[in-house]
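Just the one chain here, laid out as structure tokens, in the form predicted alone.
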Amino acid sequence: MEAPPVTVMPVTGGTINMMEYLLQGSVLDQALDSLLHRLRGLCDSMEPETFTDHELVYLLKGQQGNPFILRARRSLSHPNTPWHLRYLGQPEVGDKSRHALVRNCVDVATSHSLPEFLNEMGFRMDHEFVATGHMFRKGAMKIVVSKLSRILVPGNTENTERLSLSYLVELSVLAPAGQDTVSEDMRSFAEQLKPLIHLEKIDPSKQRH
């Protein structure tokens, strides 16, 4: 089944209704240091926000068609804090000249009785893992260094196996539909992070869930 790119955003708040402008790459793990020196140079804060967090990607079989997908994840760090409730769109094939991939986000703050919610709307629990990295902001941008893990044993958080041998990098902007023009200020910001990672704008065609 075909999918929108996967994101890996850390429980930071909620937004309505708004668009998400994506660029994403990764790095191998002994190339991580050498990026977050570059990042702590270029972001507005030397030091990085840490999270762990947990997500569960939740699927809902249509008659027709691909299945509704929603995101649960909550904060291992800090388990006091709202769930997160997250609808990412299909990506908008409009301008190709476009340097970010775009696409309709919503995220809402939710009660930790959300998982239980999505099971008595008729969703199930497709595939669950773990996310662990470093979160930098630079204006308007989020930068996202994370590694992904696999949970071995449903819902067990404890027990888990890294996914690769590299970090995934993303940078986004949450903004009202038609502000074309972050996507310029998007690449500018890629720029100066080359040669250490190319970010780029993933073909959703190529993304398998």
The other form holds:
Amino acid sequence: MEAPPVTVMPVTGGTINMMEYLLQGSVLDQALDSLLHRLRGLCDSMEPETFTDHELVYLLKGQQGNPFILRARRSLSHPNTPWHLRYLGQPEVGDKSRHALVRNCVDVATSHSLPEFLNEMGFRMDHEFVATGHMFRKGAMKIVVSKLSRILVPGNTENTERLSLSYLVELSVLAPAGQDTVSEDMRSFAEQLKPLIHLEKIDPSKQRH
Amino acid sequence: MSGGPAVRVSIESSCEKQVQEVALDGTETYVPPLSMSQNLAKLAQRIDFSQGSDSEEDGAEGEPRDREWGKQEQEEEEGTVKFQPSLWPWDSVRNNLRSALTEMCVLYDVLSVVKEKKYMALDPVSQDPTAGKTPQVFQLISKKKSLAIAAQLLVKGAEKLSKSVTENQENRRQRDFNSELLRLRSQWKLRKVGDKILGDLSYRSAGSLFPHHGTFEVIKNTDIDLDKKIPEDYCPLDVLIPSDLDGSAYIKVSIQKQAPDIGDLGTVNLFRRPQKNKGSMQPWHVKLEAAQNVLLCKEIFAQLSREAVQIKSQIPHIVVKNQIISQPFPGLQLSISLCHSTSGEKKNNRASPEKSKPDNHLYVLEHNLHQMMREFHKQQLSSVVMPHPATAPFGHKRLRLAGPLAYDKTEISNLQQSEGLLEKIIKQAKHIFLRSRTARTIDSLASRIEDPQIQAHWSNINDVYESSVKVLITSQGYEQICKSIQLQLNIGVEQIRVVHRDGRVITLSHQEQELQDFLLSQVPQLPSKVFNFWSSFLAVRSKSCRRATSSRTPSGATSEGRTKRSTGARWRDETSSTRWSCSWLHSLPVLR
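Form predicted together with the partner chain, following the form predicted alone:
After this comes the whole thing, all chains and molecules, with the earlier chain placed first.
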């Protein structure tokens, strides 16, 4: 029996070519209320949505230098929703004038057996954390205000400890590659949030010491 | 002074106190110096009040002692005219006081004499007219001057007042603009871009996906003349709306018989709905609401026309200019049109006579269109769309389950929204039309047929796709005795379902004739029921019944019955026959 033909060409199109445009910032705990009020006024009029998520970061250490990172996230407040697997590529080093961080992004919804599957594939869990906070949207833009907590006992999401006294604010848009007007909209939205919070593009590669 | 060292000169007062006594031990007791009042008294004592500059003239009233003094003083005066002793500063005081005393004495004497009225009487002095001339002119001048001063003061005050009033008005206008802006901001979305104030009147934040920007600009109304009176409806704030949202619009949905010529389609006549401007609403509010309505109507029409083109149906929908035409039933035409009248066309519409014609506009469907559009918006924003976990992309919750639960194509297509706006509105139009035609059929039958009465009870609570009516066929006088025929009609989108009282379910199509025939077939069943009742009634009364025959005639039913009656001891054969006939053209069964 012949093996079914396997394509060796890389898959293009569909959801593979989605880029994530990202701006990040942080606010102290005291400023959270005013920020939420501001966002409620600026964003689409919906009931403010809170979330509690548990994220696990898996690494695949290959022979080459950089390990391959995959992020698995599940919702603790809605346990029946599927898990979410995410791959984030390297930030694009395009023109410096682009206002947001652009990187390739692949999102997949998976069933609840994701951790075991990843373990079987050879990934090892690097770290995990719990994120709680609020979500807003304005058109295609998503604003997530989250507080990160460290998990003390692996696997036990009840026992958590706050990592900092501030909230992480992320403004992100998922768009197909090549749309640069998106970053303009993001920048004008970020202008409206000043001086409460300064959203800027933070290159994760430059953060590593 | 140049020279040797400066000589120190010290000055001492030489007023030493007088020594009153020296005590045995050498202490000196001084006479205490005179105090101020004592000093003044001492000086005053030295003034001779009897002496005066006019004491020579009033010598008769002076005392003899004073006369002596006066002479002495005169001599002294002549001699010492150049020398001014210290007394002389008090001279004027002394003279004034003396003259005042003289005057007072004179006045007192005159008044006491006048009081007695024996030697002196008071008479009013007649005014000499010539004597007062110059004083009058002088009076006039003085009055004029004082009036001028008073007028000047008043004018100055009035100027100040008017200035402050105008300033106040200016301030009020300024404050009015800000307070109007505050009121505007409490109801509409505003943001400041540079030095312009822009607003957003689109439904995008409420979930719409229409690509219209919907931006309006707020400007200050400065074309006001301060000198003229401010008009009643003056508003310091004005809004500039985009030109394509100008005027007012509405969506007209109407059903009519099929137009014979399809080439006859043109722009639907727009007639302007009378704008009810409630006095309490701000003009900018009215403007903005009208513009928002225009935007919503445009969105609805764009969605309908998009669906009309994309969706495949048996009879294709026609989209012409501002009208969408489709055929819900054969021979029937549903037309949905966007009527947008801009403010520039106001004059044209005045001339058109369409205003009074109601033009079979189905307002219910127009309202439903608006409602469905808003529901669509709301669905876009529903929390079902917010992803959990937070990093997942936006999208319908169930669609995200497609991957993990391995849905196939049919299941996924079921998840997508099946019906569009156009299909929904066509179904609703079909139902409305079917319902009105059913009502018309039943009513025409009921008015035509007199013998059994047809009643229709429509239920108040209906669905957009379903209504129900209960049809009762009764005969007068026999309602309780024989249960009437009850039919429950459920009117759906394309069919009518009839549920009989005995449980039979019949489905009729939308044809009008079918319903009519069916109802007509139900009507004669009543008289036969009545007949059955009567025959059973009689059969119970007779002891024996030979035969009861009934036959149906083209106009009704006739029956014959023979009964035998026996009484008493002897058999008496009596036969009685009754013959009934009833037809559904007469009102009562006729007993013969």
